[in-house]
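This document starts with one chain, in the form predicted on its own, laid out as structure tokens.
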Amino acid sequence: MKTFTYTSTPSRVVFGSGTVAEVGNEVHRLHRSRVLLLGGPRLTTVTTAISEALGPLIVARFDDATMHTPTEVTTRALALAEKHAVDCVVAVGGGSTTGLSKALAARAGYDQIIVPTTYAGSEVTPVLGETTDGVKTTRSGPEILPETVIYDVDLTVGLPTELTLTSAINAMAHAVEALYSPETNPVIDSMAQGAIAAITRALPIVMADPTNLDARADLLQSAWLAGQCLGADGMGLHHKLCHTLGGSFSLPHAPTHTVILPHAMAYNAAAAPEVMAKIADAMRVPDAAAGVYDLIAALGGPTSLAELGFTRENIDSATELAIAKPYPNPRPVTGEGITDLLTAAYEGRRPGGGAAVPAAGQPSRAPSSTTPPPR
């Protein structure tokens, strides 16, 4: 028998199509009447349609969001509010907005209004990540954690192709490591394996049509719960080893998850059985990490580091930052098998070998092979 403890998060989510209209009155349900909007050069439309729907609630607006949320951006963020007086931030976009909004939040207790529209999952956390000179470290408290959450699946249908895959990759990883966490319990193992099922089985739709409507809701509600499963259980290797990467040598955040996912997986395997197989049984697949590997590549998402810009050089330093603090892992975190996880995913190999297994209907792709790829 399992003991267990468990505290569900508080936050208001609204769910469903064409939700972003109740941004105005999620507001107001706050009691909040001065918003700065946070928002980005990529989702122009999105975020004059909210500036429309907010009409005169705004009364400042920062564009300048950046990924792994360095703390100097926050600083001239947090300038800005101050400024004119803010009492509330709408944050639309992906982690990027999201990490800024909570980093305000976290400063000057603001509440939050979240308007997600990749599958980042960060949203129902509470959970900052902030780079200080090339160190991005976490923290957690409830202060962060934001008040609302508007799902809006129409919001996700501009989502890049690329971008879709990496992000579901990202949000499948926060449902893998909820599942062999310490803190684990049977509410947090049924979200994550239906998180996991639902993104293995949509992903290739969405990547088919990314139209599909009803596939990008089954993605971004997965997103929802797997962020629910990392707010509630915490992190362990596959996390620390993205946040050394993404704040120390400045990788793209959900490619970079995409990758380290099967190979931090492959780690843990033996340490973790049961949990393997509950996540191969989810996806339907004989082996879980060559399972994730394979749906990463069969759709022409990245499967090295290389491919990233990370460079074999680095692999020394990145290990050595990995293991500097203690945290919690199924199997125990050393150098020389941190050195061979990066090495392993740096060249893109498959996870026991082989060729990667094509997804139905799609193409095969080798694995790279111990070359990497021309830079």
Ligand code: NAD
Second form
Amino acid sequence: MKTFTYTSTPSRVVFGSGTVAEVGNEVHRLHRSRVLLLGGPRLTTVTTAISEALGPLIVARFDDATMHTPTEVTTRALALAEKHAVDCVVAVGGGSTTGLSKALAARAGYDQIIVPTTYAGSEVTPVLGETTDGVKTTRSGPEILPETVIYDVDLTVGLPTELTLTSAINAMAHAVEALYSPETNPVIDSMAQGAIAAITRALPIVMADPTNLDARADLLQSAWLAGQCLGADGMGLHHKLCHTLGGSFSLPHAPTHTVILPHAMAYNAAAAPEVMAKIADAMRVPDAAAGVYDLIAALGGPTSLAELGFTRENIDSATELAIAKPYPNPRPVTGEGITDLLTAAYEGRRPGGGAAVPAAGQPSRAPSSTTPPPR
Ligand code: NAD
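Rather than the form predicted on its own that you just supplied, could I have the structure of the form predicted together with this ligand?
Whole complex next, starting from this chain.
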């Protein structure tokens, strides 16, 4: 029996199809009336749906939310919010838009309603990652946690398949790291295992038919569960490495998670065998790390850092940054270990070796990265 302490985070969640129509009521429910609407690039369709639902409640709009939440973008958005005396932020989009909303709430205390359109899960965490001068740092606090989340499955149907895949693996990464966090507990464990199983089941269906609303709903619910896991437990090696690669090497967030996850799992496997067995069980595969790699490869996702523009010459400096500050992780984090991990991830090697094994019913699509580009 495990003794534990668990503080659940108090967000209000509205989930379903067509739920975006509720956004005005949710603003009124918070006794707010002057909305700053946050959107981002490629979000015209979903932002239009929200604008129509909010109508005259919108007093200002900012469409420049940027990945990794650069503080100079936050400064510009805050100036706009103050100029228009907003009392509430409604953010529609992925983790980048949510991150900007949280950064504004952290500075000015605005109430937040988040309408997620990816599977990043940030909307239910009290965690904010921000980038200043090329270094990404995270902080956590109750003022960062959004008041209300509106999940509308319809808004995720247009999420392109490559983003669908990498974002779903981003959610899976939250669940995986929660399972071996020292802060985990049986409630979080069951959420994490449920999210991993549902993502493994639903992702191939959505990749084959992006309009399948039931499978999309499963992914969105998994993102919610996985976000809860991330919010409740701390981050380990995988998230710290991805933050380093994103903040200091400008690698895209979800694709970086997708490439690193199997390697971070392989790194920790011998130090957390029971967790890896639970993950393998949830995925119905013999080996957890290889199983995640195979799922990604079968669906045509990125499997090497080389594909994302990272160079072999970056490995040493990324290693130094990744080991600069200690953090809890099942296996001790050493420079040599991280260099090996990053080299394997750069080359796109399958954990445990061998060729990627296609999942049942999946086409065998060899990853483009098994041959690393010339140095
Ligand atoms: P993102 O928000 O940058 O979105 C990626 C791209 O997809 C963008 O161009 C966006 O406009 C587009 N997009 C989003 N939804 C779409 C849709 N439905 N249809 C078409 N295009 C769409 O990427 P992300 O991976 O969701 O979020 C990454 C950011 O979130 C990073 O900054 C990361 O640090 C942060 N994050 C934070 C937490 C946390 O708890 N603090 C958790 C996860 C991610």
